[in-house]
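Consider the single chain below, provided in structure tokens and representing the form predicted on its own.
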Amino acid sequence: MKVKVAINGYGTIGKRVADAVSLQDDMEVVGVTKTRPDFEARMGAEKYGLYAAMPERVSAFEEKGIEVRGTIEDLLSEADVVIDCSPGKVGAENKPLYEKAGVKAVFQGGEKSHVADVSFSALANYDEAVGKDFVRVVSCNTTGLARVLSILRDAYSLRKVRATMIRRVVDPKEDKKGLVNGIMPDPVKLPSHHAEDVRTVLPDVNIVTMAFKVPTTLMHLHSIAVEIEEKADVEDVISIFEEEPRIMLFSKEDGFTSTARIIEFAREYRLRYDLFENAVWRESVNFHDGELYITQAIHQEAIVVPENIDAIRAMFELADRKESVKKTNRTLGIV
């Protein structure tokens, strides 16, 4: 029997999660929601069946000729779990609705950690989400950091981590706001919140983070420095990364000189140019004065998608971590 999945918010993340769910043999999409009758609503209606996220707006969809099957309450009555992909902080407002409907819920990283029973990153703490009713998949930046650090933690003893994030300012489709000519500390008072978020899934990692927004929409960039207890060399670390499908190594020698080049590769490699993997520059993996340095790029539109799928399996106890990750990887083409 398949887990019935509702998608509340058919936008940048929601449409990707919906497509990923539809590829699984142990879950299915029962419908998606939108707040306004735009082109995404029309596509969602045709592909999965559309429900109005706000009941009072049903008529607005009908006036635009977009078929609506009902309201969010109607959708929840059909579902076992809802993936909340609404804008940040709105998920917390939606939680009482999910509790009333008696459905499990997966929230995204824009919500505070206390909205859920556990914050989640598949490689870091899959078992903590087993059987839980409310799970929060950590943000794109945190997912990228948590993956790398959980892999390193399994191999070495980590003394301290320092990470600087150069953040895209908005997603590519957004036209309401943007940083056109400047670099913005995010926040001005350091450190950034990302370290605290990493510790929600890797509580034993001593990490300090800084972040800056720049006028690009394509990817985030992370510069990571890790102090480790044991003696190791570059080839050991690269070998560990090569064995993990959710890490993809890129080389400057192959022409990958910037995030633009990585995205161009992704356009040819996968539908919607979705890069679910951490994009690590091979040449950046290096030791200096006992510290390990890594530079990676994170496709913010896609990286959390496999985590949402794994979260569902953990919550419904459909598979253990190894089995779930392997299955998700296979269905999404993460090899």
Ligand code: NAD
Given for the second form:
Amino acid sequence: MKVKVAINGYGTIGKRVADAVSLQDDMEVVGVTKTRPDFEARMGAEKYGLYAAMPERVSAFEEKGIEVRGTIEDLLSEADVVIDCSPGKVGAENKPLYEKAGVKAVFQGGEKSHVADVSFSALANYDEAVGKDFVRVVSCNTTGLARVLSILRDAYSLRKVRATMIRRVVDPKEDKKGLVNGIMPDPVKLPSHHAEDVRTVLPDVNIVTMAFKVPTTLMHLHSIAVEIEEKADVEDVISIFEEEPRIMLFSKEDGFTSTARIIEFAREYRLRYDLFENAVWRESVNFHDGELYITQAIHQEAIVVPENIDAIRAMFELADRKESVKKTNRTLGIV
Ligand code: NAD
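Switching from the form predicted on its own: structure of the form predicted together with ligand NAD?
The complete assembly is shown below, putting the previous chain first.
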């Protein structure tokens, strides 16, 4: 029997997770929700069946001629698990609904970690989510960091990590806010919260993070420096990355001079140019004075999608980490 999945909030993350769930043979989408009767609601209604995220909004959809099957509560009564993809902090407000309905829930990185029993990143701590009712998939930046650091942690003893994040200011669809011409220290007082978030899934990693917003919408960029106990060389690290499907290596020699070029590649490579993999620059992997340097780009709209699928498998004990990650990778074309 397939796990029945509800998507609460059919926005940037919700629509991608819905499509990813529908590619799996052990889970299915039973419906999605929206708050407003806009074009996304119309698409969600046609593709998966639409429910009103707020009961009082049912008539707003009907007035626009968008078929609505009921309310979030009706949807929850059909589901085994809800993937809360509502805006940051709203998931915590939705949690009592899920508890009342007796369904499991996956929250996103815009929520505080205490919303769930465990924070999750598949390569870092899959086993901690096994059998859990409430799991939070960490944010896009944290997922990007946690993946690289999990792989390095499995190979070496990490003494200290420093990571600077150059963050895209908003997603491409945004037309109400942004940063037109400036660089914004975010936060001004360092370090940033991302280190604390990484430690929710990798508690033993000694990491400090800094973050700045820039006027771009395509990807985040991470500059990472890792002090490693052992002697290692660049080729060892590159071959470790080559073996991990959720890391994709890009080379300046091939014309990948910026995030713009990586996205141009992704536009041909995958639907919605979703890059589920960390995009690591091959030439950036380098040792200096015993410290390992890495530059990577993260497609913020896509990176957490495979993690949501793995979280569902862990919560319902459908597969162990290796099996789940392999299956998710195969179905999403992560090779
Ligand atoms: P979004 O604004 O694109 O989508 C949110 C959706 O939730 C909208 O479609 C809206 O209709 C719906 N919604 C609004 N209020 C709701 C409510 N009360 N209940 C249910 N649904 C409601 O947002 P997003 O970018 O998809 O972000 C969703 C979550 O994923 C946030 O926690 C965010 O921090 C996290 N996240 C976002 C990104 C990213 O780059 N977009 C990356 C990783 C994690």
